[in-house]
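Here we start with a single chain on its own, the form predicted alone, put down as C-alpha cells.
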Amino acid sequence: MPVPTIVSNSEPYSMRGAQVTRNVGGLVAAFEPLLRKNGGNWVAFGSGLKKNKIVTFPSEKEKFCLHRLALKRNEYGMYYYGFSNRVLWPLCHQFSEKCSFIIEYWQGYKNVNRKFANYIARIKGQETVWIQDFHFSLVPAMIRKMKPALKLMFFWHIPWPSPSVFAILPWRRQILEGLLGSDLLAFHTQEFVDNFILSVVRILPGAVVNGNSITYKSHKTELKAIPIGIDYRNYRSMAELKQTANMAEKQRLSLGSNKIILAVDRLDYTKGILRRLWAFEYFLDTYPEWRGKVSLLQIATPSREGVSEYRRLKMEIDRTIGRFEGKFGTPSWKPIFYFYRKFSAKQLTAFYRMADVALLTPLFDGWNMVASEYVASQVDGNGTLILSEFAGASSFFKEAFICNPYDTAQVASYIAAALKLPAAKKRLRMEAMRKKIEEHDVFEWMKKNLSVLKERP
C-alpha cells in the first residue's frame, strides 16, 4: 500500500527560519522515517503563518512535501481552544460540567474542517489519508463527498465517553457523521470501540450495526482497537547509555531521597495531579514511618495555557504543595519536588531510570504513553507501575497495581505495597511489561492500521 497522507494538528518539525528540528512523540516517530524515506505527505496546522506554505525534504524514492496550513489566530481560537479543548476534550473525558457549547466555537472548528478537507482533496496523486485525532472529525465526510475514491483512515487518540455523556454534545449528529466518512474508524480499546458503536445507534437510528462495523448512508466504516505503542528501541536505547545512568544517579543524589515516586503529566484536570498529591498525603499520614525516606517528584509540562481552567488548576496546584510542605516539610527532607517545565525526551528517560515507583493516575485517559516511556526506561527492572484502572493503557499493563485514583486510601496502601515490593518480584513484573511494549511498539501500531485497510475490498 502506498504511504499514506498523514493529517494532524501538531507538525512534526518545529520550524525557526531555516533551523528545522524534529519533534518528540510517537505519531513523529512512526511516519516522519517512512516519509522520508518513501516520499509522501502530511499535512498540519502551520504555526506563525501567513499563507499557506509547502516544506519539501529529500526522499530515497520521491518527494517527501510538508504541507503548512495557515489559520488566522480567531480561526485557530474557534477550531483549537474553543471546540477542541473546551468542547470536544472535557466531553470524551467525561467532565461535562467544563464544556463550553459556544455555537461560535462550533462554527470555527466546521470552517477549519472545511478548510483542511479541501486541500487536503486537491493533494495529487495519492490514495489514502490518515486522519489523527479529534480536532478533524468532519473532515472524513467532507473528503469523502469530494473524492469519494480515496482511501480514509481515522485514529482517535482520546477516549470516546459512555453514550449518555456524548448524547449531551448539540452538534452530536454531525460529529458521528463526519467520522463515518471514514473506511477505518480505531480507538485505543474496545471499551472505547462499544462506546461509539452506542452512541451511533443510540444517535443515528439509520445505522445499521454488524459486529465491528457499522453502514451509514450505503458507506461502511470498519471500527478496530488498535492500542498504540512507543518507539521502544529509541527509549531502550537511550535508557542504557552511561550517560543516562550518569544523569539518573546525579538527579537522585540531588533530591537526598531514598525513594523517589515519579509522576509525568500534561498540566490537565484530566490528569488526576490534586487526586495524587491528596493520595500521596494521606499515605504520609497513614504510613508515618516513610517520612523523610521517600518523596515524590511531580513534573507537569505547561498546557494549553490560553484556556482559563488551566490557569486555575495550576494554581490550586500551586496552593496544595506549598500547603503540604508546610505540613510535612523539614529542613532535611522535602516530601514533593514540583517542575513546571518541559524536559526532553532524555532528561525524562534519566528521570524514569531513576524511579523506583511511577505513579500515573488520570482521571480518564485515551492510553498514557507515560506508563508505557517509563517501562521501556527501567533496563535494570527495579521500579514498579501504579496506573488508573480508567488509562486504557491498564488493560495493557497488568502485571502494574491498578487502582481507583478516586479511592484516596487504596492509592495509598499501593504506594506502600510498591515500596515494599521485593526486588525479584519488581524484576519479573517489568519484564512482563517490557516485553509487551517492545512486541507492540508504535511500528507495529501503524502496520496494523495499515493492514486492516489493505484488507478491505
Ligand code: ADQ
Contents of the next structure:
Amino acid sequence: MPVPTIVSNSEPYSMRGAQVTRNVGGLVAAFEPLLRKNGGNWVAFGSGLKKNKIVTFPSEKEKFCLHRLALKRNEYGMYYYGFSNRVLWPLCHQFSEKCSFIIEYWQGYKNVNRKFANYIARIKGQETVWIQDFHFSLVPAMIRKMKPALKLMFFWHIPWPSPSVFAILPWRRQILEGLLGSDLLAFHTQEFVDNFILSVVRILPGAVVNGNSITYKSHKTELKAIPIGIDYRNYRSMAELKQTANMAEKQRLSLGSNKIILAVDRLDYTKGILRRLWAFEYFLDTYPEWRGKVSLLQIATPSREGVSEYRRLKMEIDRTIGRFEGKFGTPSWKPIFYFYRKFSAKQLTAFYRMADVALLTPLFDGWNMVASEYVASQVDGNGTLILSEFAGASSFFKEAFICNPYDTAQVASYIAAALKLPAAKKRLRMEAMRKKIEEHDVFEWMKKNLSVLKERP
Ligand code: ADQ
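Here we have the form predicted alone; I need the corresponding form predicted in complex with this ligand.
Starting with the chain above, the whole complex follows.
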C-alpha cells in the first residue's frame, strides 16, 4: 500500500527562503522518513505564502511532495486562532467557559476545511489519506462525497470531552458528521473513544453503534484507541551521548540546587502550570526541610500568542513566579528557574536527563509527549515521574506517581515521596515504563493505525 497522504495544520519543515529545517516532533519523526524513502504527499498550511506551493524532495521511489496551502491572514485567523483555538481546543479540554462561539469563526473553519478537502481530493495516485487533528474535522465527510473510494484515516490528538460537554457546541452535529466520513477514527485512549460514541448516540439518532464501530448514512467508521509513541531510540541515543551527560552535569551545577524538579509544557491553560506552582509553594510550606535543597525548573514554550487568553496566562505566571521568588528565595538559593522559550531536542534531553523528578500535571491532555520523552531519556533509571491522572499517558505509565493536579496537598506529598524514593525502587518503576515505550514507539503507532484498514474486508 502506498504511503498515505498526510494532512496536518503544521508543516514538517520551517522554510526561510532556500533554508529548509526539519521541525522537531513525533509526527515529523514518524512520517518524514517514510515519505523521504517511498515518496508520497504531505498537505499542510504553508506559512507566509500568497499562493499554494508544492515543494518536492527526491526519494528512492516516487517523489515526496509537500503541498503548502496558502491562506489569507483573516481566513487563517478565523480558522486557526478562532474556531480551532477558541472553540474546539477549550471545548475538548472541558474548559467550556473559555469557548467563544462566534459564527465567523465557524464560517472560517468550514471554508478552510473545504479548501483543504478540495485540494486533497485532486491529488493523483493516492489510495489513503491520513488527517491529523481537530483543525480538520469536516474534511473526511467532504472528501468522501467527492472521492468515495479513497480510504480516510483520522487521528484526534486531543481529548474527546464527556458527551454533556461536547453537546454545548452549536455546531456539534456538523463536527460529528464530518468525522464520521472517516474509515478509521483513532484516539489516544479508550475513554476518548467511549466519549465519542456517547456523543454520537446523543446527537445523531440515526447512527448505529456496534462495539467500536459506528455506521452512519450507510458508511461505517472504525473507532480505535491507539496511544501515540515517540521516536524512543532517538531519545535514548541522544540521552546516552557523553555530550548530553556533560551538558546535564553543567546545567545542574549552574542551577546550584542538589535536586531538580522539571516541568516542560507549551504555555497553555490546559497544562496546569499555575496549579503546579501553587502545589510547589504548598510543598515548600509543608516540607520546609526541602527549602534550599530543591528547585523547580519550569520550561514553557511560547504558544498561540495571537490568542489573548494565552497572553493573559503568561502575565499571571510571570506574576506568580515573582511572588514566589520574593517569598522563598535567598541569596544562595533560587526556588524556581523559569525559561519562556524553545529549546533544541538535544538541550531538552539534557534537561530530562538531569532532572530528579518530572512534574507533569496537565488539567486535561490528549497524551503528553513530554512524559514519554522524559522516560525515554532516563538512561540511568534515576528519575521519577509524577503525572496527572488527566493526561492520556497516565493510562500507560501506571508505574508513575499518578496525581490529581487539583489536589494541591496530594501533589505536594507526591513531590516529597518522589524525592525520597530509594534508588532501587526508582529504577524498577522506570525500567517498566521504558520497556513499554520502547515496544510502542511512534513507528509502531503508525503501523497499528495503518493495519486497521488493511485488516478490513
Ligand atoms: P501538545 O499539546 O503540543 O500536543 P505535548 O504532548 O506535551 O503537547 O507535546 C509538546 C511537545 O513540544 C513535546 O514534544 C515537547 O518536547 C515539545 N516542547 C515543549 N516545550 C518545548 C520547548 N521549550 N522547546 C522545544 N520543544 C518543546 C498535542 C496534544 C497532546 C498530545 C500531542 C501528540 O495536546 O496531548 O500528546 O498532541 O498527540
